[in-house]
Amino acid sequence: MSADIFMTYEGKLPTSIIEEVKQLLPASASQKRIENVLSAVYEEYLDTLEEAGDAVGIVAAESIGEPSTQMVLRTFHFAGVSEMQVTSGLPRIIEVFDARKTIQTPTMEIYLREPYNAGKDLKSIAQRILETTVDDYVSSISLDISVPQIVLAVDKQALAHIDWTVDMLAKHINKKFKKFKVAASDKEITIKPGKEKNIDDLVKTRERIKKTFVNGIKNVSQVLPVKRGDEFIIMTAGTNLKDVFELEYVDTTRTISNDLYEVESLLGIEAARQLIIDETVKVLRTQGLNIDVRHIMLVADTMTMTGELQGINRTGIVREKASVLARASFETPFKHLVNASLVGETDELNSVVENVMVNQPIPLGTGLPRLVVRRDV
């Protein structure tokens, strides 16, 4: 019988709300009580809906824009790690809403599977994720111009952290520099050019050897294990979700990056939409600001409605507007007007901006309804 009551509200209430009511209601609830609860929820739901003709875009812009003027213009540093920081405040909001492809501080939050999220091998896992180069495993790199050769003094203790030997490091370098003769001893690796090279070439080669990738996840320059709630996660400076997802001890269902385009390419546009919401809410809460999440959701929907990420700027959603006057009102008006006149583009004056420009009532609020008179001739 209770199932029939819930079925009467299908189509009236979102499925997520119906499911939440089912979970929260006690099993002993009577039919009358279920009916009363659903009726009250439905009335509350109707009160949350916007009326036709409400200027939701303008309200959302004001709701986000006004508190944003109070944001702190600085970055957020992780506790205890002064070098590791995340862009926060207004600069991060601008990054998100502009959908910038290059962000100041790309980061990942890496969640771990059991039992690793309880702290098992946490330091070792973090070390394996950190990108390391040859320079991290040598105490010095010298240039012997009399031979000539490059001599690497290997730090065997550092190599032990990744279970490598001097010979293994020498073979790895040899794969990257096949035209050189690489030899290993107990604590040194010597690299000789295969043919005569001048000093400038050797100096450049030495710098390339220093930066040669050895271990870890590329682009991850720093790692920081952090306890969040009852589990440990790993924060990173730098992001590479694709490679991190291939690690067996990583929980791929929760691990996330703050790079919108990386998330879009790997997880899809819906994940990018959710990231826009999450990142914006995170920044606002960090700043002590409270904004109705529906305004942020509207912005996220607008940025992702075409199936691709688009920033709120002249190269993003403004460029996609159907109205030539609306496009011209934002930036580069001369260019838009000339291009529209060349192809004979027509403006239907359906939105707010273009009607304001031509001094007509806008199709919102009291300007939305029209009076129609039927005359008998």
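Just so it is clear, the model here is predicted, and its values are computed rather than measured. Numbering follows the first chain given and starts at 1. What we label the rigid core is the largest C-alpha set whose atoms superpose within 1.5 Å from one form to the other. What changes on going to the form predicted in complex with the partner chain:
Thr252 is not among the residues whose C-alpha shifts by 2 Å or more between the two forms once the rigid core is aligned; its shift stays under 2 Å. Once both forms are overlaid on the rigid core, the distance between the two CA positions of Thr306 between the two forms is under 2 angstroms. A displacement of less than 2 angstroms separates the C-alpha positions of Glu270 between the two forms, with the rigid core held in common.
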Given for the second form:
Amino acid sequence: MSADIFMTYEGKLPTSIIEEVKQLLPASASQKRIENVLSAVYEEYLDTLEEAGDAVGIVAAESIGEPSTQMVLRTFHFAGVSEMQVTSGLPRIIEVFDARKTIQTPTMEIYLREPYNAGKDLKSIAQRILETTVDDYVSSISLDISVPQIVLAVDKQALAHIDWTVDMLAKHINKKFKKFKVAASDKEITIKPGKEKNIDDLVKTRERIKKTFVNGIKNVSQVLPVKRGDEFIIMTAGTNLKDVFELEYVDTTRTISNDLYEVESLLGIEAARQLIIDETVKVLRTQGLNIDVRHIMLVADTMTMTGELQGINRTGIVREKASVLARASFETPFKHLVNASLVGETDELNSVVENVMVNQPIPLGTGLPRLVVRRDV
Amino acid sequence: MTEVYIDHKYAGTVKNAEDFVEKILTERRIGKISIHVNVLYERDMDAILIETSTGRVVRPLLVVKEGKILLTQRHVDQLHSKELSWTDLVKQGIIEYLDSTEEEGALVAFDEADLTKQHTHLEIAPMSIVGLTTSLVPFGQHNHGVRNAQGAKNQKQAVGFYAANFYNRNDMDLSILYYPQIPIVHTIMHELSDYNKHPSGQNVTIAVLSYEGYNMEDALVINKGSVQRGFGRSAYFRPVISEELRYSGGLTDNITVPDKETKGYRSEHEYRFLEDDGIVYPEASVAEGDVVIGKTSPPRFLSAMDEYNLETNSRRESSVSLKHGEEGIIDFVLLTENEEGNKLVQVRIRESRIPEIGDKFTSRHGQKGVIGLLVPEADIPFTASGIRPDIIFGPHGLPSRMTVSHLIEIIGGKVGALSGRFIDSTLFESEKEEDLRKELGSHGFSESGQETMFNAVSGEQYIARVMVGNMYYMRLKHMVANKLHSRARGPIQLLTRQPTEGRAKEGGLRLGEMEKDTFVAHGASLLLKERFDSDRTVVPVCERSGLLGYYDARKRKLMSPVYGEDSEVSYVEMSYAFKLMLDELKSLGIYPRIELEGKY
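Let's see the other form, the form predicted in complex with the partner chain, since the form predicted alone is already up.
Following is the full complex, with the preceding chain placed first.
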């Protein structure tokens, strides 16, 4: 019955606000009252909107910049709990806003599907995600020069974690090293060269066998099961979202990496935008700084508005600026001026920095409105 | 076999390391080996390290044998009667110098009572764990270490009586305290360092009290009567130096009263203090702009014609005068020669500096502050016995900084003043707080150091009792008179036409990048423009070529640099810095073309 009243405000008010009003109003509220509430909310909403000509960019920059000067080199630790070292604080913020291709500590937060997230078999699930090589499953590798052969003493306990037998490991190695004869006994694998080989090659082969990939997800060098709320999640060092998503027990709707570019290529630019916001907010929260998300949203929007990730630096969004003078005033002025003169660029003096330079009123705030005269009157 | 290294170079091996080291030590103590040779038997490496090189930091310690120091009461008596000296003790092996290497193998006791058979050395004085200036902080053992360091740092900036021959010297930025006093609360270091011969502060009466909010944020409220009686009064000296330089071609500067033909001649008024030799007379009261040393220099560039009439009128004025805001009395004139034999004139200007609002003072505990208010003596709160403090110190600087020694000095100073004796406050060895309080009680004062006080304005008694006592205060060399600065209009830089920078050049206060951003954030567009109008210029711009035009005065017309009269030229307002940038772009080979558009 009241749906149509709400309908009239669709488009005028954000859906989230309409939903909130719907929930907060008692079901018994009269038509008239709903109407009154909505119009009051609408008025309030208009009041909170930024006005045309407000310098939202600079306000966002100041709102983020000033508190971050107070960021401390203090992170919180829990005694006795093994932790992973993740970049945080100002270095991480710089990393995110610069949209760095390689970040210092790539990590994933792997959420698990319904039955698995209760914590049962968590260790073995985590173990299966960890990237392992042959080296991780043998207690020793010896090189017998007299035969010649390479003997692997298999650590069966370790192998049991991934439900493998010695035979399976032997076959796996044989697949990668087809020119060798691989034989498996109860707890040993012997590898003999097919044709006669010199010892030097054999030594190199031994090293290659050591590094042969066995199980898990590539790049994941560390796993750490953590309790997050009611469920268990797995934190990793090193990211490989694509492979993780293919695992059946992974909740792909919530699992996330902190690598902006990986998220962008796999989940799209909107996900990358959300990641910028989440990562920044996460750092600011741990530092106890309270910055309105909308400032960070503006930064994230700016970084992603072209559909591609762009850092806030001279190779990113600054390069996209229309004004030659604005670009020149940021970094490497000589390069920008010379290149602009080669193609004959024109600076329309439409933005702030250029107008400050030539000492003209900036087109913001009181400098924005112009006098318009209607001639026909 | 133990390896032996001399100055980290392998020298050989010895069989019995312990004996070898012992032998070196004994020989050093009897004077056979230099006292600056240090040895260490490094057991983990099984090596003996011998150090002989220069530049090692060494420190003296008392030698301990069998749990006893070698220094006896007889030595001490002989030291007192001057029969023995420090070097004698070192020669006799009673005191020796250890470097960081030998210290590794030494067990040093802090106190004589702690000595055991294992100890090898004893600290001469516990105080020696800190340096000279830090040990000048009284009762330092009651403080956080950082505060002692800050207290020491502040003392270095104190105005005092730094050298008895100051009158014959000509130092930069020099202040001399009129009435320096020996601190009542002193330390051994004050005696050892001859502090009493060159003190740098005064003993004052202090009350720990708020006063009308004028001692917020570490500020001090000071009794005007005390200032008038000479508290903190100092003389400030600044030198003015000029020399007769020699130039190629036998030309020289001339220290003289410039004649009126000189280029850049100022005005007779500004030269009025100069005597016939071109230098001011002592005790002249000079102010901003007055010439102190008159000087003329030969012209910078000589044209062919000028060489024939050099001495006539082409000399330049290059006198030294007082800069903006400077004033004083000529104290001292020195005429001499420098190393190259050029005539050198040094003039010293003296200024009396009476403490004023904004001048900086400190106690010896890192409790520095500036004067917030000078109160007429009649309005200073007084105690029941009628004492009016010289300084009213705000209590809020104490809880967070925890400078307990500051409070103990107040009590100590009070006891010293009442008993007529000096109070020993040497680090770790000071008189006990308890004893001081008892002595204070024996004089009929409260042992807490607190007294009943009265508001001098209303006559009412304060509800709380106030801590009153004596302590040593020093004036610091930072005085507002040297820092006060403001500008509305003033000199500009030649290149950019923007205001100069810095107080000495009467410069402007820069509205920087971040300050600019705040204007932008507020949308105060026109205010921002006005702020940046300091280098505003109006230049003619040719609309056809986009280059800056010029005004041809003969034709009374605006001209284009490319098309001459054949173009529209309009005046455009811009910052001079931007005009300069356009010129720099042109010098780069870039053609910056300005396109004009109607403003409305």
